[in-house]
Structures are given as C-alpha cells and as structure tokens.
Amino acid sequence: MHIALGSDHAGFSIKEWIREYLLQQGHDILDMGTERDDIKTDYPDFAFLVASEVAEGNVDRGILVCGSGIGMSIAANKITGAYAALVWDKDTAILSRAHNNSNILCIGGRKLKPEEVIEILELWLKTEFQGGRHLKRFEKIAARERALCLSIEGDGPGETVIFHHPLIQHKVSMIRDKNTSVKEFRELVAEISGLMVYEITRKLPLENIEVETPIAKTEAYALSGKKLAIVPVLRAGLGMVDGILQLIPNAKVGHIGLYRDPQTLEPVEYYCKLPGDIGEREILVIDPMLATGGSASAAISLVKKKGAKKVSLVCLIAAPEGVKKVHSEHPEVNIYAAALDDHLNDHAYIVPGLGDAGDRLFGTK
C-alpha cells in the first residue's frame, strides 16, 4: 500500500517510529515531514500536504501524527476529499474505517504507547468500508463538501468548478456591465484571471526546503517542480494571460487560434504554437466564454494531440451547453469558470453573458 506519512515536531518521533514498521511491512511510504524535532513546526502545514497527495489519488491512505492528533485530523479534513478521523484505541480503529470509511489516520503521538501504535495501524489497514447503511451516510458527507466548493459536476471525473469567491463574483458584475469601458474591462478580466488561478493552483505539490531568517534557521516550503502552461484561445483569452502571469510568471505560454464559422458555429482552426514539452507540463487552457464548446473542446483535442496529458479548461463565464460539450468530449477535463450562467440565445452568445469578450477587451466591433 503506497502510504503518506507527516507530522509536526510533537509526533515526530512516533512518525518515524511507524515509518520503519510500515517499510519493514512492505508498504511503499511517501515521508512529507517534518525531518527534525528540535524545530518547532505548524501541524496543518504538514496535514495539509498530506491530505492534498491522498485527496488527489497519489497515495491509497495517509497518518498524521501531532501531539494529541486532535489539531491534524482538524486540519486534514480541510482538504476536499479527505477523511481525516482521530484513533486512540482498536475500536475506535475499525469503526473509522468499517463505518466512516477514513482514508487519513490521525494519531495522538504523546498519548499512545509503540504496542498501541502497532495495533491500531494494523487494524485501520485491513479493515474495508462495510459500505449498506454507512455508504449512505458516507455519501451524505461528500455530496455536502461537493457543494461546498462545486456548483455542477461532469458525468466523468472532471468536474466544473465554480467560483463563488465574494471579489471574483463583484467583479463579474462589473464585466457584465455594458458601461463598462475597455481599459476598466481590461483590468477587471485581468484581476479576475490571477484570483482564479490563485484558487486553481492551492493543490501544487510542496517540498521542504531550510531557510535562515535574520533570527534563526526554520523548516519552509517551495513548490516542487511540477510545470505550468497557459494556452489561451485567440483571441479573447489574450485578456486572461497577464493575471494569471502575475501569480505563475514561469509558466510557458501556447497560443491557439480559432473562430467560429458564422454558419456552421463550427470551430476552425488557423493557428497553434505550443510549448516543446508540453507532455511534462499541467496545461490551462483559457477561453473568457464557454458557449457552445466548440472552440474550447477544439482546442483541448489540439493541445492533447500534440501530447498534453493533464489539462484543465479556466473561462469566466460558462453556459450550460458548453459544458455539457466539453464534459461529453473530453470527460476528464476540469472545467474553472467565474460564473455559470442560464442558456444560449438564438445566436449562441451567452444569456446573460456580458457580450463578446473579444470585442470588450480590444474595443472592437
């Protein structure tokens, strides 16, 4: 069993304590920290990373050891589709697993024993979710933390994602509005941009690094390597890169460009340059309107052929139509979008929309 495995400086010794139990039982561990105990950490630094690698399908389960376990499983369970649950005995072990279906174990380090440790990890690892009764109950739970922080989803496992952030969403109001003049609408796609994408990158994998203060040496993070592209959509998605550069400045840009046959409303493609590695990165592609989804499933099938294996969709106004089109092409792409709005209207704009996107931007016709 691949495992992830943190703790704060209060449950570092049992950390590494179970880590050598768990490598001498065969399971494949994943060691987020901390490294040291004579440095005083943050425990939901470290539930946190946790909780992200078994949230995102990188690990099968993850512990978190702190001094009482009380502060991980709290912050753990902050994570979207973490299951934190707090043990401290065998029965507590094989319900949290057999009734709540747990995936993170969360272990008060100053409050058991190494023969109490050995049992519960024993006892939370092989025992299955009973699912019957609990699996209602269970569902109950995630349907609510789906709501949370999603407003629709896709009938594969990408999901469209909206953002009901206060400042995102009074900021749309003000891009809707037909006063607005180009150099406001500009700056306001822009500013949006960057607060998405500041929502859309919190699960970026991190690492440990040492740093000196001008006080004294600390334990601190840094992203780990993982690459970034932005493709926008000519021409409208132009407005979107600039924000989202202002938060992810090393990321390469591609460039796509499409429009859409006035007859047809079928996309048609008359240029694309991608960055060379395009494999090894995470690819946003960024459209202002999801309408019809056309042009941006058009785009996604371009980048995937030129050998794009993660991407995800980031616009500021989607139709329900264009979702439904993009989910039904490309099933495993996220879609990201500001707003989520009614219908198409007989010309496929978007009601409400805010009008053409591209013309706003540019201040034409």
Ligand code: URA
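Definition used throughout: the rigid core is the maximal C-alpha set that superposes within 1.5 Å between two forms. Residue numbers count along the first chain shown, from 1. These numbers were taken from a predicted model, which means no experiment stands behind them. What changes on going to the form predicted together with the ligand:
- With the core held fixed between the two forms, residue 164 has its Cα displaced by under 2 Å.
- Superposed on the core, the two forms differ at residue 16: its CA moves 2 Å or more between the two forms.
- Residue displacement note: residue 182 has its CA displaced by under 2 Å between the two forms (rigid core superposed).
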Given for the second form:
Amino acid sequence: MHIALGSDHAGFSIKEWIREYLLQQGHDILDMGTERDDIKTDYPDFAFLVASEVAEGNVDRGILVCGSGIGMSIAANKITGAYAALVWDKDTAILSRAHNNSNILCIGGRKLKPEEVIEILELWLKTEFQGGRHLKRFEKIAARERALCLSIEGDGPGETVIFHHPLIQHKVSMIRDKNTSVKEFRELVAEISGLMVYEITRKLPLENIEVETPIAKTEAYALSGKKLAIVPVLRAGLGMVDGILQLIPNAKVGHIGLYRDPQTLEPVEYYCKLPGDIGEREILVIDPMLATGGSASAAISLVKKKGAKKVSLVCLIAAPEGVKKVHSEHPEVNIYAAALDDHLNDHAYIVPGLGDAGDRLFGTK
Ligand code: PRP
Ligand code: URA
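Return the form predicted together with the ligand of this protein as a structure block, the form predicted alone having already been given.
Complete assembly follows, chain above in first position.
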C-alpha cells in the first residue's frame, strides 16, 4: 500500500517507528515530516499535507500522529475527502474501517505503547469497509461535505454542487410557490442567480495592481486575464442574466436558442450567437431548469464546438436524470444548482420543481 505519514514533534518518535515497521512490511511510504522532535511544530501543517495527499488520491491511506491524536483528526477532517479517525485500541481500529471507511488513521503518540500501535496498524490496514447500511451513512457524510466544501472552497471537474446557503434556499422555496407573482418570480430568479455566481466565482484568479487612494498608494487586486462569459439558454435562461451581470458587469453574454420539443422532448436549436473569444473565457451556460438534460447537454455541446474550453452549467433546479445525462455526455463539466429535486413526471417536468420556468418568468401561461 502507498501510505502518507506525518506527525508533529510530540508524535515524531512513534511516527519514525511506524515508518520503519511499515517499510519492513513492504509498504511504500511518503514521509511528510516532521523531521525531529526537539523543535516544536504545529500539527495542522502535517495533517493538511497528509490529508491532501489522501484526498487527491496520490496515496491509498494516511497515518497521523500527535500527542493525543485529537488535533490531527480535527485538522485532517477539514480537507474535503479526508475521513480521519482517532483510534486508540483494536476495536476502534476495526470499527473505523469497517463502519466508517476511514482513510486516515490518527493516533496519540503519547498515549500508546509501540506494541499497541502495531496491533492497531495491522487491523486498520487489513480491515475492509463493510458497505451495506454503513455505505448509506458514509454517502450522507460525503454528499454533505461536497455540498458544503465545494461551495466554500472550489471544486474538481465533473462535480455537481448544490448550494445550501440559507439565502438561496429561502428564495428557492419562494420561486417554487405557485402563488408567487411573475414580478416576484423574476426578481427572485435574478437574486438566486447572483448569489450562486458569487459562490461559483470564488476561485477566479486575481492579479496584483497598484491603486492610489486619497491617502496613499497601495497594493490591491484585480481579476486577471479574460474573464467570464455567460450563455443563457433561451428563453428561461434570460431570467438569470441580470442577476449575474449585476455582480460581473463586464461578462460577455452569448445566447443559445433551444426549445424542448413537447412530443419528442428533444432539444431543437433555433439561435446561436456567442462571443468571438469564447475559447479564452470561462463559460457559464445558464438555464433555470435541468430536467432530462437534453437542452443543457445540447447547449454545452454547441459552446464546446464553437471553441469553449472551460464550461460549467448553472441551473436553479436540477433533476437526477438531467445531472446524469450532462455528466455522462460532458464528464468535465461542473453542474451548479440551488436544488436537486426528486424525479421527472410523465411529461418530463421536474417534481416538485417549480413548473414551467419560461412561462413563470414571462407570464406566458
Ligand atoms: C425549459 C428549460 C430548459 C429545458 C429543460 O425550456 O428552460 O431549457 O426546458 O428541459 P430538458 O432538461 O428536458 O431539456 P423550454 O424548452 O420549456 O423552453 P423555454 O425556455 O422557451 O420555455
Ligand atoms: N422545463 C421547465 O421549465 N420545467 C420543468 O420542470 C422541466 C422543463
């Protein structure tokens, strides 16, 4: 097994000892420090290093040692994808794997004797995750973590990110309500779109600039390089444009005209006008509803055909069917949604959804 290892000064001697033991057992070890015990170090530094290696899939497992193991487990679990367990005996070694699918073992270097550590290591390394009822629980943690952490930290390609932000959720409930007026509906769609894009743009690159205030010159920041283009899918996607442009007034706006044939449910293209420099911009395809996924997938194919390299889909309500289709046809595309609903009805409307988004935005029903 490929195992990343880390400790602070308090866990150093046990960490050294673990490394030698694991090497003898034929494991491949990535020792991420610390390198001595006579200089005080901070356990989060090593926890983040090891946990990141595990979460990114560069190693199979991680092992962290500090005085009690507690600090390491708290810090490691701040990394998305790290499932660090504080283990102190044979039983918790087995349970942390069999039930909790832990991928990082945290132990207290000042709490355990070397022979106890050996027993724990052997059991933790050889115990398989049992799955079954434990899988459901593990998946709940993973889903929650993804939703929370991705909205805060950013995301990898091909993720679905649901924004649990209270303001977004409150407003989504209002647009679902069939009694919400066209005016309110329009305003709310714009507001939710702006709030979502605020989260989505968290990782846009910045460059240093110099600004002169009335008091002094100072270093400041500006968005660097070519920025965003938003591409609403007509008609309903238009409802999301203003909320986004309020935050990013310089974003270019392309338009794709598609409607879903009511009989075949296949998307029918009727218009396409995109910015000329689409290949240099990050593209947000926007459409409030992701139902079968036919329209979104066709729109993404179109922007890619015209040269777009980095594309994300931003919708308000997504159905699992649409998410699956977009991910299978465009595995590198992130889907950002305010809600993931239950299913589609016989007419391919999202349940519970909000009805026909275009009609509700433009009052055409
Ligand atoms: C709606 C919606 C999406 C599409 C979603 O548009 O705005 O574009 O349906 O359905 P799908 O995922 O099954 O393709 P619609 O076709 O009703 O056109 P409109 O925006 O002009 O009302
Ligand atoms: N288009 C909509 O506007 N609403 C749905 O529920 C499905 C497709």
